[in-house]
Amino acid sequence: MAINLEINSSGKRGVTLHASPAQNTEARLVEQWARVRARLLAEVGEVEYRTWLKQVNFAGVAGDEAVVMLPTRFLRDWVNKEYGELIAAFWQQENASVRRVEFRTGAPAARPAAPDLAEPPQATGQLGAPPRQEAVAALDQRFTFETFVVGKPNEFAYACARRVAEAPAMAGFNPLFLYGGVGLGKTHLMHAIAWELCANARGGRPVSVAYMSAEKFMYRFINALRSQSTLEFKNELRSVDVLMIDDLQFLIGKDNTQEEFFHTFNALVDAGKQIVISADKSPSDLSGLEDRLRTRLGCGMVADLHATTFELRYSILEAKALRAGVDVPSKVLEFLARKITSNNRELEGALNRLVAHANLFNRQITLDTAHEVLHDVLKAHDRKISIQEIQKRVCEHYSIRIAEMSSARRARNIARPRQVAMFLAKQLTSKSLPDIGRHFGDRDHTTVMHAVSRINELIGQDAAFAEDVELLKRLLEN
């Protein structure tokens, strides 16, 4: 059964959860607690989990109270901050006798194996009978619109999720169509949206949102196929006010569940409810899915997420660092801001780490604890530097126009980013004198040796500026 969130008219707001007793025998046990590990691992990412979520150990269930141990008090603490509400959520979606969850330090008692998650899980029984909820995705609760960063990537998706939450099934947003890369911030956006919806709900009337990945919804369908209970599958996703699907592409090549999804698709708009739908490419661009349902999907509103900004990348780490209570300083944020573009999640993850190193160890967040610390991410980002890449990241630095490299200028203001641009050349590159006199204006060589000595110099002279030259070296190395 989809997760059916409800708010009444006290404004509380919640999930209706069903057990057995059968749930809590050893085996089990240990099965719920490998599901709820890979559901972690899945949200938050590989290198988030192994930075903070790998030494979680599972230490057994007493009455309605999931315990689970980490090895030192900080990480503990550490852990039930950041991350308590999401594994109670998904301990509850697992075992609905599991209430409430205690984060412990020490180390647990030998427990089974737990068995291989390879394979995604599939719901059994009766589509009617209380919910499995390992047959859908858990909305985090850290996930709304007041968590969300705007940007100018993101700000017209931003504004259709907010319209969207205010007034579902509105013409011309429905459905809405949510798309770009791995780790942009559309999860976050449809998870925004279910919690937006509950919290607006009037009258005490219930909002049943159904939210879960295309793939549950085809694991979802066959169990239906397979236990002849298709009517029920079919009721049930057609009764809900909204419908979420995330990864559509994810239905590429799968013909009959693409049927059933079409199907479900049509009786829900022509019944005047809301379809919120996400995947990595617009409509048009999935091919492999079938024109009737392409063209459907495109109906409504299309908005995309891009590619991140500097811009945005800094104001995501600070707000994070924010929210975390933790002091980065603003040089930290700018180097992890621009060596780190690949998506969200990893540049998030990358920060949790650095924090985490910094407090395991009692040391400062510089510039080289971050070189240090997160290494291998970048040098995931290594390449071959350019001297148009020098000048260009020393013109942006200095806030000066490009033209000022090779022109004749000699005001200080010009002259000295210039300088610091033939100084980085000559460290970072494996060009001659001559050759980098040759991209500032043709200069001769020896204007070249006075200005990596003079650079030298004021490094020695004055912390302030050899930090600058520090951070210009750190973004463009590695």
Second form
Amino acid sequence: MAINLEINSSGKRGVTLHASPAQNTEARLVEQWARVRARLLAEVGEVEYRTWLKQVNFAGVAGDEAVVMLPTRFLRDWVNKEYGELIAAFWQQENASVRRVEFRTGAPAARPAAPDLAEPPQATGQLGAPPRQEAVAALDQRFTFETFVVGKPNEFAYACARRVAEAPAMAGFNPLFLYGGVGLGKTHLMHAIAWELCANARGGRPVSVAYMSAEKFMYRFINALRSQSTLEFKNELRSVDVLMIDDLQFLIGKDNTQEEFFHTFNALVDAGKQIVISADKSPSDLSGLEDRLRTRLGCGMVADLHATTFELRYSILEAKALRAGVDVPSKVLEFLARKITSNNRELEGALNRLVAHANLFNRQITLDTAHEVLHDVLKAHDRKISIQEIQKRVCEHYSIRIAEMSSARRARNIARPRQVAMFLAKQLTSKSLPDIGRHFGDRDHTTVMHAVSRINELIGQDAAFAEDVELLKRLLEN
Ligand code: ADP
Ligand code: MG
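Can I get the form predicted together with adenosine-5'-diphosphate (ADP) as well, since the one above is the form predicted alone?
So here's everything in the complex, that chain up top.
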């Protein structure tokens, strides 16, 4: 049972999973499914694949039927209808005994998110069964340094990752410990390091990298215990040049696995091998990890990925749109970058959906379609709007001081934004005209009324202005 994924010197971005001597049919099926997926991807293209097919999980083969799972009924029906024949055809070419594909709903075990593209799909359930092909997660082709957008929140982590990729096991950088919240790019950076090591090894000695989640590490360890092959497990792990463990927080409370990991860790570091770890918290904040392990984890370089900023989100969207070769108006990018602030994964998901929708219905991407297609995502941020918020946003937009909302100044560059704010206050809140007036330096309700009709007039005359107001409204609304 081999675990390490070799990046060979041929420079090919492929991963070789060593065939284990006891390779069973399960393993072969999983490999076949990986090929089916690869062909689907090639057939339908990345956008479509990621929108619909990425979520398909392989559950097994029963008789002449391959069973695949989808997370919702809608997806199940859609994928069945649109891609059922294609999937069945590819399956049959891989494995003549498969004649039909059965689509079911359900989540793959222990993995809420859809597996990444290049990752061999995981078989579900049956923990007690004889070891399946416990494929190490393969590397995602998209996760390279080139596709990683660097900004203030992640520049340090990025620089450290680069350093390790250039000179693994250098003093001061071993282990490299990357931490930060969900979707901020930890896994992306780890894969990027692995790809870079591959590129650097070209012509030289192949570098063997074992990358796996902590969960997978535990799963493999437990299986090794069960099948009394812990020695092989240990030897295999200790033979790699670089060991990467993703989402280490998973080992909290798993004492035996932690212990095993601690020994592996020490053995590798002592042998001058590089270790890269990611977790959602810093070593010192990972309570529940054994002290000695925690201490060792903090001994090398600890780098955090901070929450994203508007600028980084915008750059990421811009880069992704460019790569996807779609034209997304900057207003839409700005809108998304302002609204979807949680993490980069959600951001990317929103953009993908927008692009897929535009492709599917052959429509251009506009603020309108963004609003429509992402309705549910945006709604999650829904809340009541206050006049203060409106004023603040409008002032930011027009780069004027907040005090001008109440001032008596009548210069056009001040008065116009003030009118826009009044207009939006009328549209977006349930406040009365006199009420709104009071928030704007105790102005009379007729002034507010005048502002509302003036802005309406301008919207009718000036498309750019109308779009501006619309953008402000959308930003406030969601
Ligand atoms: P984490 O492992 O920290 O939860 P991931 O590395 O899986 O997050 O990132 C989530 C998604 O966001 C991935 O698709 C990744 O490519 C993308 N992403 C995150 N940070 C960046 C970045 N700086 N530039 C480009 N894409 C990014
Ligand atoms: Mg991750």
